[in-house]
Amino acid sequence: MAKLPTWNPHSWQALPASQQPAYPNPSEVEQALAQLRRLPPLVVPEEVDRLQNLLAEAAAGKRFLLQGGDCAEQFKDCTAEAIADKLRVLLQMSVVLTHSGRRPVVRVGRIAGQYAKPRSSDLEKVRGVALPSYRGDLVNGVAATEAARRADPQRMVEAYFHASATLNHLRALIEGGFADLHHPERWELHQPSTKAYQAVLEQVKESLDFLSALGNLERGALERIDFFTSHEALLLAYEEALTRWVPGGGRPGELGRGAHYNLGAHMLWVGERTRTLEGAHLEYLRGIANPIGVKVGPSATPDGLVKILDLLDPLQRPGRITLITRFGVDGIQEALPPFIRAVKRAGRQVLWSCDPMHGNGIKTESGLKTRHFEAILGELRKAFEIHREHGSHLGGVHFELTGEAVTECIGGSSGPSEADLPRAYESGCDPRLNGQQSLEMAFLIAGMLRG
């Protein structure tokens, strides 16, 4: 590979950048970035480079990766609520994937900093209006007025004290015991938990009390959990100013000479339309310390992924990138292989995570976006029974998910039909898993881990 030119925060502005807003006033842009460089970062180094060896772990076959959340975070739902349903309901998946599936879990939430969308145009049609796509609250609002889809730059500046808010109580949380296996009751959500979930409960306090019993159980380990965030990084100009130099990290080229990191996040992820090799997207990605997460889905090819991973991983760091594979349930058995094939010709260890979301997407005869419960679990299936077949391994999920009662995505044991989607559509762009919803998932791929 051809020497690349020297990486900054800010090399890639000499490249195509993709899915970026026009704004109206470019004074107003700068003093926006401005503000954001001189914020304290959100995460510390410390926590990336702990995620990186866990994912590392996970890759190879020793952890399991569920990562999950909203399709995009809105400012409106930044309560103590909503917050802890969503840390609930992956509380619930990554106990019952961890008892039935025999795997420790790392859990990453889309949360604190997933207020951005890429959109297939820069302008939709709303009751026979053209108006500036939604583009997520980071660029603009939801609501179908000119003024408010109008991109506002003040919105990068209050999506970092959103995410900063949100981060907060996460830790507070977390921090307060709020995962403590002892006491899984705080983890209820606000349907009924199923009759296998209670199950599993038993059997964990049964097994707690059977440890302690010997003096084999340290509380501590119980009460707090590792709990990690993540988002597509989507918007440069945001994700540039929440860059630091950190003295001492470990960066791709020069280990232990010190890092950039992006400290937004601990994860972060670059999507379908903007996996362009020569953009601004992997230009920018390929430079921070971050673990980063690659978006395949039918527009990539296997030559082409095996070049993203030479530009992004040179070094080939353990836990450095994760794979995230998302073909549809009718796409998949004949993109993956391929796929699987190059990235062992070319040597690589990544970790493969299947998105089961995005492919499966259709819409209803009265215009709502959704997804069928059984195409998201075939597609899970599958992507389980190729890795076998091919000699890899599966090592992740990635869900559009929340822990409250939407109808949004039909079927599940007890899911809504397509009749009941308006009762209680609430996402601003992509349908999501409810609470009942994805708990059963989990139980499903705890079965699928167990082979």
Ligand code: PEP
Contents of the next structure:
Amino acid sequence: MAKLPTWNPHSWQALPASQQPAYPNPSEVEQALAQLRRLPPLVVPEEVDRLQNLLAEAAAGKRFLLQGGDCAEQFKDCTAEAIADKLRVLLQMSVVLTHSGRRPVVRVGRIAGQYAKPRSSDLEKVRGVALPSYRGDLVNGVAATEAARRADPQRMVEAYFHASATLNHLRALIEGGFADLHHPERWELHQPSTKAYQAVLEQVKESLDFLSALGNLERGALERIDFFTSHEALLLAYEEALTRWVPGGGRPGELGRGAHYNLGAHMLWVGERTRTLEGAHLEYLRGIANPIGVKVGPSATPDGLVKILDLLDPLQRPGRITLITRFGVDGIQEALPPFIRAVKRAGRQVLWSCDPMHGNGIKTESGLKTRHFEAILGELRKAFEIHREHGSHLGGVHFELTGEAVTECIGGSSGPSEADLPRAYESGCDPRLNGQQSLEMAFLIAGMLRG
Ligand code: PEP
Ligand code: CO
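Next up, the form predicted in complex with the named molecule in place of the form predicted alone?
And the full complex, kicking off with our chain again.
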């Protein structure tokens, strides 16, 4: 590969950057970015490195990645209840995966920063009027007015503060014992939990009693958990402003005197629409020390993906790359094997994850976006099988979900039907699994993990 020009946090600016808003006033943008650059980081490099180590273990088959949260977080949902609900559902799922799937889980939320959305068109028609598309609360407002849809740079500062309030609450809940395995009742969802889940809790409790009877429990080991944050690295000016030089950072011997980290989240991913080799997004991501997710969908090619791996991870750092495939239940059988073969041929170890949401979206006749539980499950089953058949393994899953009792996806054993969807459809963007559907999914995945 030809030698690349030197990277720095703003080297992406020389390359074409898709999906960036047109801000009317550049000096307002500069003011907002200057403010962000002065503010303290949201996470610390030690946490980022720790996540990378855990992802390396997942790539080696010793752990399983559970990544999930809203399609798009909205500032209005930065409430104690909504944050706790998301933590609850991810905790419940991880207990099921660890206990029934026999695999320790790495929990990564799509949370505390998932505020920017790629759009297929700059304009959208609302009731016959063309308005700038809603690009997420980081950029503009969802209300269908010209004023709300204006890209406002001050929203980057607001996003930082909402992310920090969200993360502060998550950290306080976890530090305060919310995740304590001795008290799973703290993470009961509003919907009644199933007998299967209660049975898992009973067994977990018995195991804990047994271990403490043996005097074998390290204090703190069960009361506290790791929880990490992630979002799509989409709005590059914002990501750049949260990028910091960390003296002594990076892996020993590799980056020398230190490294740049994005300290706005532990993990960042690049989406299907911005994963362009010559584009600004990959240029930005190649220089930061964080673990990176790469969405791999119908627009990717196996050769192109190997080039992306060379660009993002020339030193082949364990845990650096998570490939998140999203082909849809009807596309995965044909699409996935060539990617597995190409990555193998290139001699690379990556963490393979599956996003069974983004390739399975449909619209109902009344125009609501939804997804079928069966299609989501079907893509996951196939992902497990295909990896096994090709001497690889699926080491993680990526969901759009919420702990709340929304009616956005169809199906599951007690799930909404198409006619039920309007009852509690709250997503500002894509449809999410609700609490019960998520937990049911965790049981089904645990079964697949056991093989
Ligand atoms: C997403 O994960 O929110 C998303 C937009 O996915 P993709 O880039 O895979 O379409
Ligand atoms: Co989405």
